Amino acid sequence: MNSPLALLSFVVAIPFLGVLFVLMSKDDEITRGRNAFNVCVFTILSNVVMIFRIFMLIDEKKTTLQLIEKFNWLDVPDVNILFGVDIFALLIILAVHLAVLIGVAGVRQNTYKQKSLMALTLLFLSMMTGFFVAADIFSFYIFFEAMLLPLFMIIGMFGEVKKQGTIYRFFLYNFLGAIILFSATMIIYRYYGSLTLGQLNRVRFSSPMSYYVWGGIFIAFLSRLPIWPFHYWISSINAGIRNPLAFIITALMPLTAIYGFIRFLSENFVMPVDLYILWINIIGVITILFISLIGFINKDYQYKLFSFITVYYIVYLLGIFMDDRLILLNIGYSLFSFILIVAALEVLSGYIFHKEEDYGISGTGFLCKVPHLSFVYSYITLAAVGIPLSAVFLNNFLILSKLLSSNIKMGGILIVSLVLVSASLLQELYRHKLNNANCPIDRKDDISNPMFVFMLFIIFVLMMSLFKPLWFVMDA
């Protein structure tokens, strides 16, 4: 089905619109941000409407991709780009634009270069936007390196991160990343043409030419992915950022291995894909052993949080390899409440922080006497955890029924490392909720009332997606 009135396109050309406005509004020492704060929020507001407009429009039992936009760029070579969603990427590209909308109101306080930061956010949300609706290999691969500038510019500006030369290599390896993915594209258009990304299960090759075609198609995937051995950069930034909205920017990249690999696995794997998917299989089960230990004895929370991240990145990735539709959905309905859930997480944990910086203390007790907090915060962390208040409980048991079945010891060892990254966050819980009488925080320090309106509605889509994943579709 094409689209009516090219939406895919107004999709990822809103925030990019969003951009010139941000730039445009006048703030100075009396608003200090708040006109580009503003016109941020209303931009994403507005591309939320336009998504679930498309949720009507499309049929989410179908598993090619839907609403198909044509647009002629070049005729010598004979290249097109090609928009296209289905059910999986238009339940990510909603969860991305609320993950960032938390982010945004995280930063609401932060008035330092505020419209800088609101701008880079919506050219981030555009260029991410785009790398979902692509449907052939020239439009994703442009917006797969798209994304790296703005995180870039995020990441150094605003990430806090004290080591400048880490954030170069950090970018430099993401970028070569993208290189090797433009290679391997150029690679099959000289044999293929300008392939959709539902026809690369043509790609056919000779024996060194295929190694490294799809070699070079997982290490670009894979640099995405905090796994070894590329997740030592990727947690040197991480668990340094101090800004709420850069570290959500910056934890949602590796959404684009997932959908790439998604997009790109053919359902009939030639050899080399293989013998790939059976190394990243082993290499993925030792990094999130690994990763989950490190976090539950480290004491830094921004770490704990990333070796969180890493652990269900890890999963769905070894859900991805099962090549079984059913759990791909239910990979994406996971996948949706996991990313409100980290950008609530780093938003809430965010403002802990920087409160107990204030005051010059520990996070003993500190939830005590916030009860606002206290309760948003709880109920996030017990649904992280895998208590029944989100779809990540369903779907994640599902997921890890079908690979404990495929593999009963790699299965045994994504269990133990879920339950370790889950302790990590509920010693957090633990410790912030214990009583002191010291603590001098007190009710004038719980967050505002509409920060807390806002993160009770994002419960209530947590919830309502425990019992429907698609609720709003079927109430439609």
Contents of the next structure:
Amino acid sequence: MNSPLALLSFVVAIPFLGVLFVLMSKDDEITRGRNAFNVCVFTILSNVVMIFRIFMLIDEKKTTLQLIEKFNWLDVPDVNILFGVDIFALLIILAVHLAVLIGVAGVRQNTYKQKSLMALTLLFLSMMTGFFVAADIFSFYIFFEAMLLPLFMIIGMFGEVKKQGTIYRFFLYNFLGAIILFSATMIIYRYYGSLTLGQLNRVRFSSPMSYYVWGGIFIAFLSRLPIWPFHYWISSINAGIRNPLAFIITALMPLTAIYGFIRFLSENFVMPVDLYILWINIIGVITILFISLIGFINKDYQYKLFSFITVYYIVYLLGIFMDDRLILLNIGYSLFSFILIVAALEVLSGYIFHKEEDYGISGTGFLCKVPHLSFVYSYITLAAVGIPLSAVFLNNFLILSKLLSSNIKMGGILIVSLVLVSASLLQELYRHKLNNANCPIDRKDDISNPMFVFMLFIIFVLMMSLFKPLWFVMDA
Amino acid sequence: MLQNWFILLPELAFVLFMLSAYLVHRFRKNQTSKTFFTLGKMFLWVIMLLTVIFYNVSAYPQWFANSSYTTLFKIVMYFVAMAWFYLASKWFLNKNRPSYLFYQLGFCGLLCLELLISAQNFIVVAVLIPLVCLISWKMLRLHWDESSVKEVSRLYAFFASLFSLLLLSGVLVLYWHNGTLTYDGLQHIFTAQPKSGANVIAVCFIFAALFFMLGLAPFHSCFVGMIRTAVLPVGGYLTLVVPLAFLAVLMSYVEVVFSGMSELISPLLLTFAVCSVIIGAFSANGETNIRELFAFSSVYHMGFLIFALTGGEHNNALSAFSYMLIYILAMAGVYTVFLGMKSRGNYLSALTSVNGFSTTKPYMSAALAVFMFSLIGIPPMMGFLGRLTIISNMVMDERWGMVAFMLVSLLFWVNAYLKVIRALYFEQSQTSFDRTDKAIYICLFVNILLVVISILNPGYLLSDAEQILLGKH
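Could you output the structure for the form predicted together with its partner chain, given that the previous block was the form predicted alone?
In what comes next, the whole complex appears, and the chain from above leads the way.
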């Protein structure tokens, strides 16, 4: 089905237009970035409305990309920009928008270069949306690389990363991944023309070329995942970021790898792919065991959260390699809740961290006197660890049961890793809940009422997704 | 006869400008830096109009021939020159220095370059290239502190003489061996006859001179030295205007005049391209002077561009042209930002002196970041288009080694730009920057607008150029 109103282009363009409005907004000592913040929130909300409109237009049962939009971009070489979505992509786009909205809400009090932060966030959102609606190999690659630019600027300006060499290496590492994907894309283009993502099953190369092309695609996507032995740069960046929005944006990057694998591997389990998957299974299992252990013994909450995110992303990755349609759909539902949980956890923990810094305390018993914060933080932590409070529970259950049935050793290690990361989050919740008479925190340190209402809305969304993942889509 | 004078009107307009500028300089009392720009602007518009009117007629076709191809390059060159002359007038205004000689030399250089683009005979080339060298040398000495440019100007004079002599020797060998120096005559000879040792030497000498003028490695040290020491208007002129003409000449030699010798020329181009890319990428990483860093960046880009010409296919000219256009647009933006990097009246060039530039000049820093990312070729910046067209041609020809080399070199070179980004955005400001002229913001806005329009619809930029470049064959 073709899009009647080029809605997908609008969804990509609206955040980009938002960037221009943010840049034009007044920013002085009085407004202190408030205008930029308002424009950013308004832009994201407008786009969320557009996304709901698209949900109404697509057929959720169809597995092919819908609402196809094609723009002739360049004649030599023949490059078209092709957009299209299915229910999976649209769910992730919505999740990304809500996660960024949560992040933006988390930095509403920020005054340091707020305008730049909002502009770069919207630019990132535009590129990220473009990536998820890309329907051909060139569009896919363009947005895959384009999102690096705002990401690098956000990390550099707001990440407070002490070692600047790490930022360079992080960028170069991701850039290398993008370049490798570029060369693989060009080779596919050389022999098959500009293929849509649905036509990738046509790609059949001879032995050495096949190893290079698929190897390149795998390396490109793996460069976005903190997977051993290349996890260091990503982990050192993620664990050091104190700005909640910057952290959320960085945490969304592995999502591009997960999505890339889903799009490129569909019906493409040919010879070298099988071999690469075997290796990634082995490396993935080592990585999650390693990272979950470090997360468990590490005292820093950011690292615990990072290890939680990494373990879950790798579980999803291993689930994708099962090549099961039902599992793929469940990954989509689970990812939706997972992204919201990560964003909410980061914003709330960031709030606690800054309060701890203000009072110069360790945070023990922090939640005892702040009921609003205590409720939302507890709910989201419990949802994160897999208690049936969100779609993560049911879908993880399905993914893990499938993994266990196919390889019991691997499934066992995954369960141990998930228990470890869950325990590390619960450790932190327990510490904050522990009764501490000396804690100087009182009711006034609770989260603001608008923030509380917003978090309740997120909890509502998580709960509804438990009962029916696509509850907001009207039945025809 | 009268018809020939009409056809020569663009060239006559150049001469008329020089005469008028001299008279204004001699007799007008209230001169400002803008006086000569205003005069030059009027003449340049007229020259552009006349160039378009007489786009395919030539007064002396055996010496100079106009075509869509030459007109395309000339018009692009005039536009770039006009924009740069405008910005340069701001520099002279700020420094309160006389601009007469700069504009006079600039126009004289433009005349030589436009004749060079139209040239149909190697005698013309052998005369014009030393003249361009002389003008560049004279421009380099437009520094109020002559001692600071003494060493570089001596070095340049030496190398320019050397390469001019090489060019002359090459032309003489060509004539001695083939009995003709016209492009058409030589093209027929090289296509029909097997290549001889004398012709090979002659071609090598001619290309060496061209590579020197383009600042390709290993002949880049003069170019980098000039950019480092010359005043900003001269640095911009040498980076933005001069290479355009020489690229037009080089493309015409590779694609037409010496197309019969592609077996020799392709490896020659490849060697210099590889050298330039390696030296440009590595040297830029070690730089602490922002202008020198971008000079090495020019060396790198010229190398990248020359790569496009090594295939000898039709699309290569188009990809080289589109890359050149994108490069010039981005570099023009970079030099515009240089004009805004000012502290207490001094134009800054040390990398540490622009630390925290984004705090006080957010729009200008953002513009510089856009131009740098464009030069890197990251989508959705326009530079991606250039990278795509060149790499796609290599992939089509299955030149995998070159593709791998180009992509790996990108990684090294990107690191140099990251240093600039760090200085602008991640470091704390220690310098108080001067107020920026509104004209600089306007120019940046226009440049960014062009970049945005071009990336949204590159067809408008390239479709006509494509026809012209393909029609050339």
